[in-house]
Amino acid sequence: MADSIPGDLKYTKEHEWARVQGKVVVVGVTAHAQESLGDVVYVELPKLGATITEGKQFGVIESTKAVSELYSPVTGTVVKVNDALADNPSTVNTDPYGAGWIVEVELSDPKQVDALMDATAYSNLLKSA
C-alpha cells in the first residue's frame, strides 16, 4: 500500500492530500479515500475566492455508496477549483493524485504544512486502521 501513496504530498488524517506549491496548497482525496467510497458521482465544489478553513469542511463527495464531507487540510483563499470534476466526477477514482484534483488553495499561513503528515506517517495511519 505504501508504493502507491505519492511520497512529495502531505496527509490529513480525513484522508486528503495536499501538494505544496510555494503559497498554494492543491487538495484532492487520497486513492484510499476513493477507494473506500467507490465510484464518484459528484464533488461539491467551493467557490472561487472563497476563505476555507484547515480542519473544517469546505465540500462534499458523493458515490454510489456514500456522502462524503472533504475537509480542509489548509487555511486560506481558494484560488482555482477543478470545473472539469462537474462533467467527470470519476476522475477521482481514475487519477486521485492527478486530474482528479478537486481545488488550489492560497495559503494564509505556509508553515501549516508542515502540521500535515509525509506518506510515512500517512501510510502508518493505514496500517493502524
Contents of the next structure:
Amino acid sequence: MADSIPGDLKYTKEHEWARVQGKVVVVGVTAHAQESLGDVVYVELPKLGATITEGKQFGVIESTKAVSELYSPVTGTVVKVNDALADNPSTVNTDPYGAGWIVEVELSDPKQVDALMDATAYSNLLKSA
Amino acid sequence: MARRTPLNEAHRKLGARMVDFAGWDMPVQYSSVIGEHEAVRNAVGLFDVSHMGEVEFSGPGALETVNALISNDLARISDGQAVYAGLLNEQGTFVDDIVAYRFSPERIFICVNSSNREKDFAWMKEHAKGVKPVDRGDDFAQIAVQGPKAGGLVQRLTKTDTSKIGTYRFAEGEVAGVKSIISRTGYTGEDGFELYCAPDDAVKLWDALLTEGQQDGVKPCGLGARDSLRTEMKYALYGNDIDDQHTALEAGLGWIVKLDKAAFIGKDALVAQKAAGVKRKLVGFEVTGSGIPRHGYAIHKDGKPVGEVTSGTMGPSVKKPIGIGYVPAELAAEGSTFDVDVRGRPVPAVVVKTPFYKKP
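Mind sharing the form predicted in complex with its partner chain? What's above is the form predicted alone.
Zooming out: every chain and molecule, the one shown earlier first.
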C-alpha cells in the first residue's frame, strides 16, 4: 500500500521499481502492483543476457485471473533473473521489494535512472489514481 | 451504472474488491483468491450469487412446457428434486445452461445465468407452448454456502433436517429465521447449499451465516475463487466453455441431453449429430510445459491451429496449470497431446481425465 513505499527506490507509472546499485539496477513490481494483481501464480522471465528496453515489455506476470505485462523501467542487459520465482511466484505478493525481485539489469547508460520517479512522486501518483 | 445485489454494501464493508460482471457490481475477491478457494475445499465459503436470474412456470402443464424447452427430463425426477439442463436452440447449441427445480408438475422454478437473464426470458416467452414464464429475478437473492463444513453450518441455523436433502434436492424452510429454498446444489465440487431468499432478507441471512460460521473458518468468497473452483471440476461456464456455437454433445454434456424423451428444442439437431459422429470435443488438459492456458488461446497440433482454450488457470488445489478447450475428436482421448499457444510460444499439454480435482 501507499504507506509502505520504500524511500530508496525509483519507480515507474506502470508500478515497477528499480533499486540502483551503481551500473546495475534490480527491478521488481511495487506492493501496489502485486496488491492489484492478486495472487501471483506465474512469472515469465526474460533470458539471461537479453537486452531490454525502457518502457517496453520484458516479461509477463500472471495472477489467478489476469495476465499482465511487465515493462522495463530501464534499458540494458539482463545479468541476473530471479529463478526462485518459478517455484514460488507468490513471493512477489509476500515480499515485493525483497525476495520477490524479478531481474537485474546492467544499464546501458547509468544516467537514465534520473528520469524515474522517486518515492514521493510515486506516492503522489497512487494518491491521484 | 452496474446493478447491485442486496449484499453490495455488506461486501464493501468486508473490504471486497468489486468488479463489473455481466453488468453487476460484484466482489471478485475479499482477501485472496487462493485463500478463498482453499476455504471452500477445506472448510466453508459464502458466495453472493444474487445476480443469477430466476424464472418460474406455474399452472397445469408447467412440467410439459418446460420439458419442451430444456434438454434434461423433468418427468424422470421427483418433486423436490432439481436437474442441470441445457436451454438449447434448434442447432443444439446453448442459449444457456440452467438448473430446473421441480416443486410439482405444476410449478417449475429455473435458475439462469445472470449474463443471459433477459435473453433467456425472451427465449422462453417466445418458445413456451402452454404455461407462460414469469421473470422472478427481482424476487430472489441467493447465497451459496459451499465446502465440507457447509452442511453443519446450515444445519445449525435451520430446523429443516438437511440430512434428508440429498444432492440436487431441495426443501423449503427457514434458515436463520429467513424463509428460504434450501437447495443442495453448487458450482464448486464440494458439498453445500444454495439458499434462495427474499432480497430484503439477504443481509440477515448473510450475516447469520458469517457469524455462525466463524467456528468453521467460514470465508466470504468472490468470483475469482468461484471460477478456479469450477474450473478444477471442469464445470462449464457459459460464454467460455459453452455458447451458441458449440452443441451440447460437443461440450461433453450428453448426460444432460435426454434424446429419448418427447420433443425439445435442439433434439433433432443432436440426434443427427450423434448419428454422424461428434467431430470436436471439449476436453480437460494439463499443461506439461511452462505457462498457464487462458480463455481464447489457440490449441496447435504439429504447428497448425486445431482448437481453442475456453477456460484455464493455475488450479489452486491441483497445483498445476489446467485448461479446458475444444479439440478435434481424434485429439480428445485421454493421453492425447497438443500445444497451447501461450502468447506465441508453443507449450505442450496432455488430455487428462476430469474432474481435475479429486477429494483426497
